[in-house]
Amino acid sequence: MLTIKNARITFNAGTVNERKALDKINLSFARGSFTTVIGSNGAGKSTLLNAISGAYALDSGHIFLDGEEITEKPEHFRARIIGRLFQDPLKGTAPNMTIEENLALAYGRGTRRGLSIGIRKADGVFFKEALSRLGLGLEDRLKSKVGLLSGGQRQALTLLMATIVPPKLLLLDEHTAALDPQTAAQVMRITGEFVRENNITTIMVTHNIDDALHTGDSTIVLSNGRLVLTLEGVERESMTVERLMKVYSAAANDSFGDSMLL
């Protein structure tokens, strides 16, 4: 569904501060799979995301999207067709617009372009039913500027609205790093809820090792721009965040250090 073939990016190249951000990258993900990202500070997650979603452009090397190569493809083309949500609630809503004229906005990305005259009553109704599952009394707040929410209520406004017309792909770049640990556990649940009921191919940076070893079903490790480690299967099942502390150590040469990735 998502392969990345031989991916480099280099920052400051030809300079003294010259780092290799992602360094001969491929992987593979197949659709509807979850796959968790995580690594030092300066590995390359955020790279990563950054190279799929077209805000940086590779060096060399090749990205293609259900068979079909967007390496050239600029990020606007990209964003019809995936999803990214990242740690900043703020990101990915307009403050000064409404509740239900920013979900009109992310809908129409799959129906109509732009804003018609006002809501239709039909539409309304959708995102009002849609609204409710997150269990945050947004659904009574349409006409309500989402400039007034809390940073949980926006960070599930995003998620919604990065869902509501289902994307090929959905990019989580450590979404709930910024939110306390009860709403981040209920932005979490409600991410897993679309996922599955939508089968989107998700890919999550997290610096919390724990969280990214029992949130979907592969894990892959990132050290200095390099791919270091793979786990899927009963070998991710049996893993501990010491063992793996441990394992990629010797893998990178490097630490985490307790159950956050520094």
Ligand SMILES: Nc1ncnc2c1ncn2[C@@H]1O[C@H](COP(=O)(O)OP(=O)(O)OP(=O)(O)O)[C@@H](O)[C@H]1O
Contents of the next structure:
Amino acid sequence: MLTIKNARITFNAGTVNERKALDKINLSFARGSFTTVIGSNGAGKSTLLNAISGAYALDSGHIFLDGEEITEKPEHFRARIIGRLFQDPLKGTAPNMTIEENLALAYGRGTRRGLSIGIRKADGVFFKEALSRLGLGLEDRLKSKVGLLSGGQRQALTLLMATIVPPKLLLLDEHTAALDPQTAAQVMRITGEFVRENNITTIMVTHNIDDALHTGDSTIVLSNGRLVLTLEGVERESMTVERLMKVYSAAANDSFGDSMLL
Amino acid sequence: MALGALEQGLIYSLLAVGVFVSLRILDIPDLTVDGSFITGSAVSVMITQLAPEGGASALIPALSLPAALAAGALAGICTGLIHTKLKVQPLLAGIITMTGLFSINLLVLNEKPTVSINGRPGIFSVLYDLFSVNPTTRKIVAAALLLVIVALVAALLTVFLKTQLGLAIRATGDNEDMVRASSIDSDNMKIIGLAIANGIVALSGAVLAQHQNFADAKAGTGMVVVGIASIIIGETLFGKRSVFNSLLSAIGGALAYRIFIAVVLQLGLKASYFKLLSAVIIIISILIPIASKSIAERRAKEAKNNADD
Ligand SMILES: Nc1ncnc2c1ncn2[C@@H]1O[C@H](COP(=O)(O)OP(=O)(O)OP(=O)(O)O)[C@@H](O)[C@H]1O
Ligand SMILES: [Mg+2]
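Form predicted in complex with the named molecule structure, per the form predicted on its own context:
Okay, now the whole complex, with that chain kicking things off.
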């Protein structure tokens, strides 16, 4: 489904601030797989997702999506089959437009935007029904500006927008980090439902190691732009948070001689 | 006088609508306007001159309006390309196009600073001939025609903003990341938006040229500021609850601005002070909402203190 070969991204190359955000990353994600990504602040997790979505261009390496090389393709082109949630809940929605206008934009994913009417009657009914599944009461506020919603409501709406036309690949960047525990749990539950129902290939970044180990089917660990650990199957099932911390710092020590906490 | 101000207001309300599209919908302060306004005037006058001398058909001058709109749209596309493809700041991209347009406008006008329609029929003069020569009737006829044009532009723009493309353009000015994540090419949206904005601005210039029977290559300076002033005055007077409300406010603002200018003119202010006046009006219109907010806050504080006592 998604293959990344020898991907490198270096920020501020050749200056004192040089930072290898992705360092020779090789990864492969099977169709329908759910992978969680962990790593300390600045490990390169967001950069990895940005490289996949096309927000950042690779310095070298290749990315193949669904059998097609997309390394040079622009972000909007990839977005036809990639859905995305950002770390910042404000980033995924247009605040001065209404809930239904935001949904209508997302609903047109993969199509050419022409001069046909933006929100048809039938769309309104469909949006209402989809919103009611979030259980946040947003279905009665179709004409409210999104800027009036709370962060959690906006992130739930973004989740709906990212999945309203089921994408082939879903990128989640700590999408519940800015939410209160209760809302976070709810958004996480809805995420799980959407992903399972539509069998979407998913990559989820999180700082919650427990979430990382118990959501999806494999976990990768990044450190300083490198892939230091891949956990799958039995090894992953038997992994505890304490042991992962140990394994992780050992792996990080191995390659860099410094220890960093998750 | 009031009727003259109404005509001017309607003509410049098109300018305000054009600037509204770039400034408020795309969130781009576009300085192309100072050039594209005159491009509209120049194209309209030169096409009108193609009509046979002594003719009475409004066809050619009427066709000059969409031609002017198209020319303005081209200017907008230039700015859009410079901004999105060459990654130049929008402000600078607008200045580059505007500067180039000064020469292009002169070229279109055969390198003359002012060109009249040379007694050829214009959209207004054809109508005047149809009705009467009475100056008051003329003004009413002119105002009615202008009203039709402004209403048509506002209605078409409103419908457009509700289409899929219109929604995508509005979202581009609101959250570009989200637009790209929805598989929309935000660069194209900016280019189309700037084309529409400058097309409407050029239409405004064309209608002005038709109304005064000539094009003036030098009259463009400060048009952006006039447009922005109209928008801000409109928002202050008539609100900005939704895009459609703001759009009507911009038109109302342009009318209010012209009426204000007419009054000041009656009071004896020289025309050379107009641009300064426009700048001052913008500052004042920006200050009014800030001041009223801080007064309201102070009142609320005092009320709270009194309650605490
Ligand atoms: N646009 C950018 N310009 C310069 N440096 C950047 C940019 N984006 C990321 N970096 C740097 O690349 C490194 C990796 O950043 P990234 O955002 O991928 O980390 P992360 O793993 O997502 O961290 P966090 O857990 O804090 O979100 C960091 O050192 C960061 O400072
Ligand atoms: Mg991050």
